[in-house]
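This document starts with one chain, in the form predicted alone, laid out as C-alpha cells.
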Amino acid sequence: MSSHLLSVDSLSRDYVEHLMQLAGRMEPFAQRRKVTRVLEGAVLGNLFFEASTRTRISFHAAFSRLGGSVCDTTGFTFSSMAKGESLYDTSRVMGGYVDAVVLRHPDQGAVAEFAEATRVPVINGGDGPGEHPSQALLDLYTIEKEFARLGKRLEGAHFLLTGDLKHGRTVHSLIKLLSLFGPLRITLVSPPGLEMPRHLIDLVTSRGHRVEQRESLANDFGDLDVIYTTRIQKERFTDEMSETFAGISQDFIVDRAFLDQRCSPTTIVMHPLPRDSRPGANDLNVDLNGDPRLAIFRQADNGIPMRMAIFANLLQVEDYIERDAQDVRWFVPPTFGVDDRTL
C-alpha cells in the first residue's frame, strides 16, 4: 500500500495485480447490482485545473459508490490559485478539509509537488504531458478482461501504440505499466516529431521487451492483439508545431478498413477518450461504432471499479467492502449503451 498514487514508477507488479483483483471485487458495485457505504462520512476533493469530463466524473462516481461525498473544483478561474496561491498552500488547506484528493494540473510535476504538502492520499488525475496512472491501471484491467474473453494471455502479446506519443500522458503511463509484465512486443507509430520519449523506450527495452518504431500504419498487423490509439493533442503544441501538424496523414488513421484489411478479427481497439469525432480530425474513426472489436466504452466503464479499488486501498477499507453490501433499489438497465452487445 502506498500513501499516494502519483506515477506508475512507484508501482510494483505485485501491487498492480492486487489492485486488479480488488477491482474485480468492485464490479457488483460499479455495475449497480450492489451498494456499499464503507466511505460514508469521507470527503473527496476533486480538483481539476484542466478540462476533463470522463476522469473527473469517473473519480466522483467511484468515490460516491463507496458511500463518500465529493467537493469539485474545475478550472483556475474559481480557484484561489487565480489570486496567486501556491500549490503548497492549496494542498495544506485542502488536507484539512477532505480525506483524499484527486488533482489534474496542466504542468508536469505539479501533482507531485502538491502531494509533498499533505498527508491525505493524493491521486494524479493527469499532470500535463506527464502521467495518468489511474488511466493506465484501468487500461490494463480492460486488457485483462478482454483477453480473458478471447482466451488470450498477456505474456507474448503484441501491442500497437499510435497517435501523439510525445504528449500523450496515458501512453506514457501505460507503456511503463505494461513493462512490468511480459515479455511483450510493442510497436510505436506516430507522426514525425510526436514520437514516444526516448527514455521510456529505453526503460521498456531494458526490461526485456521488444520495441519497434514505424513511420506509418501501412503495414500488416495480422498478429496484433491490442491497438491503443490517442488523439493529436494540439492544445499542447507550440505555434510552430501547430503549423507543422495542420493536417495529419491518413497513414495514422485507425478505421474499419485498417482493422479489416491489416489486423486480426480478435484485435482489440482502445482509446483513452475523448475521441475527436469532427470531420477531418483524423482521430479514431467513428465507422467502428458498434464493432465488437471497439473496446473504448467498455474501457471507460472499467474506470469505475478500478478507481473504486484505488480509493479502497489508499483509504484502507478493503476488508469492509462486502460486509454491509445491499441490493440496489432503483432501476438499472441491462446494458448502458444503445449499441452495447453481449460478448
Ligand code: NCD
Second form
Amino acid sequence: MSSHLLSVDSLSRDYVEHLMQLAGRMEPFAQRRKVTRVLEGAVLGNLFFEASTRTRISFHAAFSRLGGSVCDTTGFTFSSMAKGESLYDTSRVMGGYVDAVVLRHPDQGAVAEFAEATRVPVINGGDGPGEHPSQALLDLYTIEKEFARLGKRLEGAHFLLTGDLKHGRTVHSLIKLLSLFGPLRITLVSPPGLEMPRHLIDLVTSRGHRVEQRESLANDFGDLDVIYTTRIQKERFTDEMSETFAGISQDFIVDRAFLDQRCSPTTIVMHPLPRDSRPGANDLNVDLNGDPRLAIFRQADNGIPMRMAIFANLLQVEDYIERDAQDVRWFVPPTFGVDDRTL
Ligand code: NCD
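Give me the form predicted together with the named molecule now, not the form predicted alone.
Below is the entire complex, every chain and molecule, led by the chain shown above.
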C-alpha cells in the first residue's frame, strides 16, 4: 500500500484487484442505501487548477459520503500560486490543514512534486497530459461491472481506444492499467498527430498484448467489446497544431450507425467525459443517448464507489466501513437519469 496515488506505474495487479473489491463494498453507500461515518472528523483539500466538474465533485462527494468534510479551491486566480507561491510551500501548508489532498494541475509532474513535500496522502486528479489514475481505476471498475452483466471476461477482450490519444491523460493511465491484465487486443485510432505516445505502446506490447494502430474508423474491426472514446484536447494544442487540426474529419466519430454496422449488441461505449457536444466538435455522438450500450453515465456514477475505495484505503479505515452503517432516510429515486435503464 502506498500513501499517495500519483501514477498507475506504482500499482500492482493485486492492489488493483483489492481496490475493485473495496469499491464493490462501497456500492450501498454510493447508491444511497446506507450511510457510513468512517471518516468523521477528517478533512480533504480538493485543489483544482484546471477545469473540472466530475472529478472535483465526485472526489468531494466520495469523501463526504465517508463522513469527512472538504475544503476546496478552484483555479489559480484565487490561490496563492497567483502570488508566486511554489508547489513545495503550498504542499507543506496544506499538509498542516487537511488529512488528504486531491490535486489537479496543468503541468505534467506537478502533482508528484507537490506530493514530495507532504506526508498526507496526495491523489493525482490529473496532471496536464500526464496521468489520471483514479479515472483509470473507475474505468476498469466499470469494465468489470459491465462484463459481469454481459457474461464476459477481461482475458482476450478487444478494446478500441479512439480520439486524442496523445494528450488524453485518461487513456495514458487506462492503457497502463489494462496492461496488468489480459492478454488483450487493443486497437488505437486517432487523427494523425494525436497518436498514443510510443513508449506506452511499447510498454503494453512488451507485456504480451496485441496492439494495432489504425488511421480511421472506416474499416472493419471484428468483435469489439469496449469502445473508449476521448475528447480532442484543443486546450493542449500548440498554435501550430491548432491550425493543422482546424477540422477533424467525420471519420473519427463514434455514433449509432457505427455501432449498428460494425459492433455487436454487447459492445459497450465509454468516455471519461466531458464530451464536447458543440456542432463540429466531432466527439461521441449524442444519437446514442438512451442506448443501453452507452455506458458513459454508469461509468461516471462509478466514480463515487471507486473514489470512496481509494480514500478508505489511503486513510486506512477499510476495516471499519460497515461498522455502525445506517439506512438512508431521505428520498432516493430508483434511477438517477431520466433515460437510465435498470440493467
Ligand atoms: C478528463 C480529464 O480531465 O482528463 N475528464 C475527466 O477527468 N473525467 C477528460 C477530458 O478533459 O477530456
